[in-house]
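Take a look at this single chain, the form predicted on its own, given in structure tokens.
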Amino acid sequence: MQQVSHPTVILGGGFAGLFTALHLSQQNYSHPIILIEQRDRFSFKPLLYELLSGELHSEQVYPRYKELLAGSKVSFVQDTVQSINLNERRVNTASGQVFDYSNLVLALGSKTTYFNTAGATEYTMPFTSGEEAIALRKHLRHRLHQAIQTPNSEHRRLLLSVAVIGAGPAGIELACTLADLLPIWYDELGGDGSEIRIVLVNRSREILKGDVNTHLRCTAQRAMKNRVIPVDFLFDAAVTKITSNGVEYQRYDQTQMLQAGTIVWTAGTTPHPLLMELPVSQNRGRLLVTPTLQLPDFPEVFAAGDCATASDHPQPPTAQVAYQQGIAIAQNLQLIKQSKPTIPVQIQMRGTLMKLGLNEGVANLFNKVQIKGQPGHLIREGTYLQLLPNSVHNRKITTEWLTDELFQRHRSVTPMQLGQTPWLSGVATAAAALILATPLVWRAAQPMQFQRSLIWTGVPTLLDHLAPPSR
């Protein structure tokens, strides 16, 4: 058994972890610093629609935790954490390691959740990591094939239907991007690919209901009826059982089958049943934390991300969020080591990013302009990709993204496929995104200075013409 004493240890290895453990070994800190993460890699979630469609390499989005933290001063311990004990200051792992800490970070995440439904953890796919999406897409280049050889069309059509569970971003992004990809995989193989059918199933009528993305509803609507196959919407229809060929729901106080030969899930998550067991105070699973991400109870346990929100300031539990968290408490861990005060956490909610298909996306910049078309595909890709986990991993595959970009290099869809322009194009749109984003940024988020900084070069006029800023 091995005992480590006073190390700060940080459980969970997804943005707020990783994050919080690149920063505080950035920032010299005295203490050891142990992560604590089950899985051997880094899923980057928000580009794992990319690493299905191998618009990007599992290199860029699902790195190795060696490899990301290589020459830190961060040690990764790949284990499962089995119990944690705030009073003890200990956390035990399924290993038999016992780590006696003297501050916490409780970065979990959260888990599949199939709301009890008959047949869905058996005949489902969920999508939250590198290592499901690699999965979903030997499964469906599986069914393709499969359907490819198959001369009763009953039984093609059934290989060749896919049902998604559930209209929030992670359901929209996926139905589109399949939309786009699965007839172009079907074409190559001398399939028809108009006999795909991809259906979201959802619920109830509204799609991103109670989500960050609510105000994209309409143009994610018009996108996925905008796809090589338009996505189908099953709407109000409530998932009853999953059987290994079809998703039974209830709708209009009918039960209706529907008949698909695969089915994703990307209906919910719950937080981590570990954090269940704590003795603090919750908000259906997740830890209530004060402004500065310290449980009340626990000052030296800092808990962010999925795990955790505040009552006063609750925030979505998104990308950016579980960054900009993860940055802050090892600043706040930096003053205790220094007994100074820790200080509020302060979110900037810098807009949302969706992918609406292959080559498309939508950036909602500062929630106030809204890029469309491939631009924003360019600008969500670019956001994202600036966000690696370090510095030197960043510069590497960002600048291999951008080669890609304007070479059409390593692609699993040609450009001609997607009724894309040669390279000359790709270049002009890659660089319009970025010289149309910059001041579109600017406008949004400060139009006064903006407009007295540039009136004079008929800028904030042309601009209003191409794109009329939100009201």
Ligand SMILES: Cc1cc2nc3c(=O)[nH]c(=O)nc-3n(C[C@H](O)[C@H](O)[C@H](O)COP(=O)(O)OP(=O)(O)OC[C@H]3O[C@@H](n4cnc5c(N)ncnc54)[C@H](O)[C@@H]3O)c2cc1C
Given for the second form:
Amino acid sequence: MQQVSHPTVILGGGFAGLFTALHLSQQNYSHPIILIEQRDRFSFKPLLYELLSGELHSEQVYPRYKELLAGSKVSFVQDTVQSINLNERRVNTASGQVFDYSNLVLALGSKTTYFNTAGATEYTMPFTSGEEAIALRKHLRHRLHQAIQTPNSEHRRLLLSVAVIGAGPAGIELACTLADLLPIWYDELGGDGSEIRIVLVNRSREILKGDVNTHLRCTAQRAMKNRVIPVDFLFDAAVTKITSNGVEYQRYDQTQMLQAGTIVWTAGTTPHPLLMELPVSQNRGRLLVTPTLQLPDFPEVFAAGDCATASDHPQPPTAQVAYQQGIAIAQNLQLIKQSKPTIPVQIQMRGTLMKLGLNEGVANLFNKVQIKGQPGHLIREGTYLQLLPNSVHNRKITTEWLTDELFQRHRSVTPMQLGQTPWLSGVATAAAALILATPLVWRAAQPMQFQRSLIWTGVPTLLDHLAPPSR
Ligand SMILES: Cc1cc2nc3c(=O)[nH]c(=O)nc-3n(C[C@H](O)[C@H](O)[C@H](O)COP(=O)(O)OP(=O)(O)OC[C@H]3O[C@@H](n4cnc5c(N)ncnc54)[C@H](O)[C@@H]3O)c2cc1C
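Could you please show the structure of the form predicted together with the ligand, as a counterpart to the form predicted on its own just displayed?
And the full complex, kicking off with our chain again.
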């Protein structure tokens, strides 16, 4: 009797899942591939601030899966995974569909946690997806419109105050973005931008605690003070309750209240609850995987990204790790189909990138060099745009972005609005030109070394698109 061959099923279309699917498709994987994802669009999370501000638009950082996967061999199923049975090799979804698999990839990411803080789910806004970034933009615009029509200065102050809870990378990047952006939006309505208040609330005194960006602490702290509106810090504040117009917190044994018309929660994530129920080893809810990213007791199952961790080489929950793991899983699935042994995954962590305001960022290369300001911003966005899934989409977007950067054509925000002079704009253009010229010279002189050293940044691919090397 002929054996039924089930498809390879991927759960979650984030960095780990989507890139597994795309790489399988690209390498002509001979088996059917099914990607199950609850949303209809992919959120490129490191660039959500740009979606909020309008520096990049939704086709760039919040594209539809239908478009990303057009022409690929991946069958996309928009549905919510409800249960996973590892023993029966079966997945059930909310709409009642049942999927049997030969291989499974668990890439469901993580969820926001509120640490049981009263009122947090009702009155704070999360910031983890394109949908949430757009909702926050609408909410902030609405608050500014309300404020401009409010003669009562106390009420206006409430409407114009934003509390960002959590001083991890997302909280800091968001606070910096809002501290530049909101005064511009409010000025456009005829308001006084200096009335805006952005407050970063954190339980401890340390920012970026336990994060891969810890050594960027001083740079981040300085950047927060140098925004259009300096970011206010409220540290050593343990949030106890959220209400419709403020944050209650305990500080030095006293309960106090911070009034705010907008409260954004970036304070914590927890592993996906569905995976915590699985009968496999876990470390703080993240699935423990072998160096080849397989579950030790179920080698037909791979797990990656925020929902998994290797016991010997734990990796931080970041997009750059999840993306590389996706590629590695695709290679290992291909090896399995060829009846070859799977190989351990090598993750290259060569640096980190942070957004520190509009047109400002920091690129921390090899943990040795920090490139700050507008050059840091250009490296950050250029690097991330190279990681956008689907090469055609990616090439078009990168070229559009480069043109925007060089000619300062942002639609929602311009350098003049940011208070920059034409001279500063010229410096920015010169910096961009320098950033492009230096690698061109390096590539021409030492092509192999150039490729090896910079491949992780996306710069070689970017240059190959924009200025193909002469053969
Ligand atoms: C605001 C923000 C900024 C960030 N900035 C950076 C950065 O600058 N650099 C960096 O390296 N990392 C950054 N990160 C972290 C990075 O985005 C994550 O580490 C990365 O997305 C993890 O990838 P993943 O595939 O594991 O999970 P995700 O990308 O979260 O993907 C999980 C997917 O599973 C889907 N899903 C969940 N549950 C179900 C279900 N039951 N059924 C079907 N589908 C489901 C979700 O919709 C989602 O699409 C940032 C994160 C945030 C929130």
